[in-house]
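What follows is a single chain, given as structure tokens, in the form predicted alone.
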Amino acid sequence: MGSSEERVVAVIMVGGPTKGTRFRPLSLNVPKPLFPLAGQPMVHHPISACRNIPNLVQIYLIGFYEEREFALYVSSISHELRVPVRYLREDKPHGSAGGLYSFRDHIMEESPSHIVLLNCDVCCSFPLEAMLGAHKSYGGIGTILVIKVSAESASQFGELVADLETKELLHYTEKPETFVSNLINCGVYIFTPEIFSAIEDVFKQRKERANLRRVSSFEALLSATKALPADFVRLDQDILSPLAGKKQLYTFETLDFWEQIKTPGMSLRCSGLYLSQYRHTSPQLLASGDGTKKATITGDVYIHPSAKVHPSAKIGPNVSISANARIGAGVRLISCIILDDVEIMENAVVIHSIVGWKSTIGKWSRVQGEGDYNAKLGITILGEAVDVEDEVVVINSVVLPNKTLTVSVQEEIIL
């Protein structure tokens, strides 16, 4: 296919409110895909990566959040990137493949030669241009981004086996009980439109099985109701596994960073990964300062232009400061996300923490986590409008919105 005929549509799956429960209390205020990492909404990072794909004609966000929650962002990002971005709302969860299929008419409007499919809660460098080139050389209907991880952590993801030379996907299993491979699925794909035929085949097979099933008892009826809905199709178990070993799916390995953003702790780690990536992709977004006219900056730091930071503060590494935040004299910030309208007063310290919108940290106070991004209380999280009074210490704790802390706490969840 010549380049003049090539048209690429990107689809980013953003999930919905029932999918963001592990992200609380932060998802109480904002849809998880719009939570800022390195100063930009989570979904902004895969969208920015898609912009670099040659012949990109459209980006769709698919999820089951209310449309009004994405309207403002979609409008602004379309104008900023000069690429059409549109949000499509599912009436209910259809699964990763079912959701894609339910909007096939929209996706095929532009007659794309390739469809890029990404999960919003994936953090990586998104090597989409190189991946697309590999996909064309393979000649299959789909290519999966993969990465090698430790054998201990592999079972948390979809494990796969690929031919070392041809890169063909030979075997795929989702979260196996026994070790299969240290090569895992990154949740980033490139497909040809033939993927819709593969999904349709799953629908047909289910319908045929349903027609053959004879309900002879209440127990049989009950077991049938527990089965997945006919229109719920999972990309991994229902599409990837059956097509493995049939010369239709191939793999593209990334040697760069990759993480899943399932919890607030991982969002803090991923914010740091994106900040470090800015050095190569967007150095103008990183702050600098030596403590004379501007605060002392160490490592990778993002400061929103509207934030006010005292020159005697010391910021970094891995710090993101959002709009209208006020950072006082002598403040020390390390590995933290400071959200909109936060005030941190003189000589306070914040380490391995996320400070929620409109919160206040008093003078000489300390808000700190131990920095274990996977542990339940590995970082400290302050929800919206939390007031930490002067000289109060908050260690490894989660504080829900609209609370005032007058005494120090450690390893507590303040409801």
The other form holds:
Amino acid sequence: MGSSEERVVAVIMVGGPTKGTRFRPLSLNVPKPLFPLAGQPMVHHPISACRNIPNLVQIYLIGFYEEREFALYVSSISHELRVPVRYLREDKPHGSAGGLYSFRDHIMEESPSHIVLLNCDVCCSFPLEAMLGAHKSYGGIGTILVIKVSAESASQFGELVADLETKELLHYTEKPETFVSNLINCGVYIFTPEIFSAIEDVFKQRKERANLRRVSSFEALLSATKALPADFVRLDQDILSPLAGKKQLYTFETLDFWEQIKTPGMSLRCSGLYLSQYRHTSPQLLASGDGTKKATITGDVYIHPSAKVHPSAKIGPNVSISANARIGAGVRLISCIILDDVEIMENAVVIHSIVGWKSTIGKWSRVQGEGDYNAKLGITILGEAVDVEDEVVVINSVVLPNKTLTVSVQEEIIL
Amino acid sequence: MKALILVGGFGTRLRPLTLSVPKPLVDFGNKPMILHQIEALKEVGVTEVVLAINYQPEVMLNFLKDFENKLDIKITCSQETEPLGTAGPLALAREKLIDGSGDPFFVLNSDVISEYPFAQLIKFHKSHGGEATIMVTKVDEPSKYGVVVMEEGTGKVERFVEKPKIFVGNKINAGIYLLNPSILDRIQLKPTSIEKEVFPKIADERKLYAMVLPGFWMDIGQPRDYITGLRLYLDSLRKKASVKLASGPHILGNVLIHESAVIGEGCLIGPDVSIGPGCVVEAGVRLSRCTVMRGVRIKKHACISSSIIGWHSTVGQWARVENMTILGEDVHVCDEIYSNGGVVLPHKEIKSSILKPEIVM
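Starting from the form predicted alone above, please write out the structure of the form predicted in complex with the partner chain.
The complete assembly is shown below, putting the previous chain first.
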């Protein structure tokens, strides 16, 4: 197939509202894929990375959020990228492969030669152009992005074993109890359209098995408690794992950063990773200032053009300030995400925290987290419209929307 | 006659229940909280109820259309764009409350449940000829609240004392008022407190009277008081020999069971339990001092006390749920789990026991 016939469709799985309660309380106000990291909605980062794919013809977002949640974003990003971006809604979760399969007609509409599949809640450098090149040279039906991690953390993910020279996927196992490999699945894939036949085969096999096999009463007991519906097909366990070692699947290793964005704590960490990436890819997005005409900026900081920051404030490192925020005199911000319309009054301090839309932080108050991105109360999160009164201290706490804090709190969830 | 119900804001103290519906629509005794008040107002001849809200008017309006038709009473919303306190909303709703008849209008705090003796209130108000009547209720610990000091025989209010350090009286503001339209001339459209700014002035002019509320009273704006309130409410139904209360060998004390709920064999239910529409309580279940909302399934042999089970949740077999456990909408407690005061947000599955009170997000 010559490169003139090459057409690439990108598919980004965005999930839906009943899954992922781990992203609360932020997900009470905004669908996780639209939560901003480094000043841009989470889903914008993989979409933006798709720009680098030559011959990209279409981007699909697949999820089970309501269409209206994505309508505005999708139309503005289509316009900006000049590539059609569409949101396709699943009526219910079908698993990652099931979701892909149920929209195969849309995906195959432009007769793509390659399909790039990304998970929205993955934070990485998305080296898609290089990965596509590698995929074409391997000649298989799929290439999986992988990364080396520490042996201890590997068991939280899908572990892969790859041939050191050919990079072929030899073995795949999801969240194993014993150590298999420290190479893990990044949740970024490139497929040829043959992947749909592989998924179809799994459906057929399941149907046949259900018809032929008479299930023993013990098996029936087991399956009754944790049965997945027949049309729930997981990409990794049900499709890729069986194809390992058959010269169909290959791996491409990234040496850059990689994280999963499952909790608000991790979104703060990943916002920092993307901010530091801007230094190489889009330095014009980062703020600068030395305290004379503009506030002192240290490290990687994003400030939305409509935000107002007093010149005596000191901002950074790892700070992202969204639209219409107002940062008062003498404020110190370190490692935090300040969302739209927030007002931070004079001399307040915010460290390792996320401050929700329209909240206000009073004078000399201190909003702080320990900075443990994985702990339940490791950063402080203020939901929408939370008012922290003057001189109040809030440490390692989570505050749900529309609350006013008149006294200091520590290690608390405030409903 | 008209009435204004102060609904106010986000109902954060009743979370996680209010994460699913606005507070006035949270069920109490198998009926939305606000319906108890609207029905009592209708009974005494109120033709229009204005709800002073600052949150989710759309969700409210849909329900209200439903009540309007069923009850044949007009219900409108007066939406605050900024919080106006406890008196400001009256100024905002001024046009709706004054109908030229000169009749007094009711003002109720939406969190309050009581017998709503509105007919007696109207009679007392007419008899003393003052500008405003507030209902007061006797409490054990008056210094937690604002105390109303009043003349024994006439009920004329002498003064208000906020959280008094020494004993000045044991009657507090019950959040139920009957006010002459002239009061609206005293209130500007800005954040104002009726207890701190408006009533004290009227009391000084000797035009404010107080009536002791007969029967029970409770502010059910938070879970602990909600459960106590249910006990008081069911008790009052018992006193009126209400047919709504359940009876039978499996019933202990005061229990309210919706006619569409299904109760299995060998259960022991009560005291102080309400079970909502469409609930399924399987065999061998023990329920005491709890509210089970619409569409809940309690599986076999489970035991629930002093808790609130939110709409469409399930409680697994042999599960034990107690000590102010509050389950939000669509929460599923697995079999054999123990919850000691767990407060669980909507759409969660509880797969491991909660040994001490904690919030599960």
